[in-house]
Amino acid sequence: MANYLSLSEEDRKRMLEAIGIASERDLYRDVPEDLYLKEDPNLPSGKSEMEVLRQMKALAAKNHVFATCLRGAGAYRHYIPAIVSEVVGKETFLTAYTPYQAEISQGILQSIFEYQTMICELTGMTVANASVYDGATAAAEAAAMCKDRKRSKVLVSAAVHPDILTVMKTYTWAAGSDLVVVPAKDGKTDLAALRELADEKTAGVLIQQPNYYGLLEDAAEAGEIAHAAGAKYIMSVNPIAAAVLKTPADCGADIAVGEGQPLGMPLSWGGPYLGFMAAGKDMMRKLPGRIVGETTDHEGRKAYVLTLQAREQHIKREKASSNICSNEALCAMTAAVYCAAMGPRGIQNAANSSAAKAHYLAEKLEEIGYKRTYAGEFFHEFVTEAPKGAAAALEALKKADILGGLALDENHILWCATEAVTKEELDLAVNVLEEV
């Protein structure tokens, strides 16, 4: 896909005369009379580059990228090493076509093996797929994994992201299981509520490590409650976290999820983002999507295939357990070129300078009265009271250029921070907070 393709006329007409047509009106000579306009559409007249440029411009300017960000709750602001974008921008790499064909398709099965490779580094499974489209999607994916003839229910832990918890009550509608939504206490998952929960008819358990409100789940032990009713379990996590904290695999996760956002990808104001998958192998062949694998050709040289994929072209649609027949190979591909750029000992540095920086700011805060709500271990997001109202703290902050943590509600706000913020601008946050 190049980033620019000329098309004369001289060129339109030889490319339909190559494939036997007369006119544009041709290849839609199957489409009956009746369905086609009878007036202009009245569309406005085409423009030159330099107009159309101009009004592109005119429209982004209406978005305001705030200087400081001291928001999360699903997607956050890292630092992403220039190569990143050099590396994925490339025309060769440009391209949403599907690898059904391995021998023409080496460049993107490698990419996509190396992705796979990473994330299981990362959670400590045997096995990925190459990506979902999001976190959420990924979570619920997981969920209809675990479903089984005698099981059909999945506990959900109230602490995960909301988002989340929306997206698993329609695959589960959708589905007709049961998802039960285990209560939280003091910010966390109700481990006790679990384990009454959690009973024969249990499919699978899911919690979000580290959860929506920031706090650190006792993760090993959710996993042994899940495993003690004989369910599957099942980790979201925050891939950035993952490299400083137990993996999902270290705390007995037979499947391992989350958003890849963190991994290279910009905010882009809501996406594409990326939503990672990964098992153990017992679970491999109820992953969804493609897995890549590496083997060698005749010759003996290095070659990639398309070892798996569990896709409903391949079976009755009625018995798949899952109906995504794509993956987000572009956004995986950042992922990979991200963690290779960092490298462990660099994802490890910005997980542990954003967890401080968070508990800097945490600290600064309840210096001025916004007390945590919640008391326990927190990675890089934590809740507040607001003593004037989240909407009064959100606005200050807004003048300054300060993009504030995310409202609850009336009184209380989720904050986070990263190792993109400086000490200086969350001490200027702090201050202009104080004043209200």
Partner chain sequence: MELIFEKSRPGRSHAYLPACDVPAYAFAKEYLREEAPALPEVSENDLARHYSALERRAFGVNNGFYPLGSCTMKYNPKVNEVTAALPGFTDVHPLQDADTVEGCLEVLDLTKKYLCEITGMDAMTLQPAAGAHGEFTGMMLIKRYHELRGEGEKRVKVIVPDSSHGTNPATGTMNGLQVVSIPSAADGSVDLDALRAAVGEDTAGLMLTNPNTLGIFDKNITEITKIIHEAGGLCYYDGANLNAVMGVVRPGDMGFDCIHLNLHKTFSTPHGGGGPGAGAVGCKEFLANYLPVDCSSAICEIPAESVGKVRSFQGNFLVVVRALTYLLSLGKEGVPASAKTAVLNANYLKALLADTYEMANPGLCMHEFVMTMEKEHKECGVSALDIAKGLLDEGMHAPTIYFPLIVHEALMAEPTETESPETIEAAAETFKKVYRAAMADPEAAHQWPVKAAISRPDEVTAARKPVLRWVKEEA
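Condition change, the form predicted alone to the form predicted together with the partner chain:
Only a single chain is listed, so you will not see partners or other molecules.
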């Protein structure tokens, strides 16, 4: 049994004496006798490290890691430089708590400040927070930022990731505010419908860029419609795509959010991931969660602190608009190390290469009858028809150790390609599909 305790029986006796009690049961004297457990919990007996590792390895071995991944839909397999896991695996970064004691936490505070700067650079926005849980909760928090006494409705495009929509519905249901889905047309947000729906009750409008189907939205126009109705405009963006596409700021966004997983985080069956949030200066004090600011110490040296804390739950209690405290700090650091390692050209290479491979795949698929469903410009994901059915296509790929795109229904597949797949792998996938 490995329990990580370092007390001998002698130690325990000596300590109980110093405390002035006779037994460990006395430590729990406030626990009523009928509640105090008489037996150990019904778990297996503790195991040695060797046994535990063997059991966990056996569990991991029950999963299948595909050689090739053509599935995205909100989680993307990009190449991660070796230095990323080395840096974030450093013991102190791993085991530190939230940097409450600034004087001995400058390293973590500075790393967050650098991360905030990188998110501002990627999105073009003025301020960023230290992270929230993931892209979906970032969207839900952004919607909550837009609400005021007169405006409580949020309009969300039907072409966002289904989890973003579901999480936003859950959050708005809890808070008692309204969420209205703006329909999609030809795979993109129906801007005519958005114009109809945006009114004096609308607090915010949210679209995703590139959207769930991989298509590029007319983001600037959507922003103009939101603003014309007096609403705030939120864009949920892919951070790798953001390195080459027009930024949320370019498109008039008041708030930019997104799933930060593509920035150096492995797929990990869904998490930990990273919700990033950035805004214009006018919404700075509405941002939820931790924010790091620069200041000076008594000697005038540059220093970093958690700041603008008057927004947060430990000060505002029931008047706080969010209860978030723990966030995804180590994932934010992961993103920062990834961005610093890749540099601007490296991330743009990843983005351009992903787009190029996706377009190559689309072209090759088209040649064998997998016609694109939507005509619009796309980034690194796209939807096709599956002439022999989605299930048969994906099953054939699976046999070739390829995780195919995501079946949207019986006859449509959402494909994804990143820089992490080679032309050879793409050609193989197309060959396999041709045989179906």
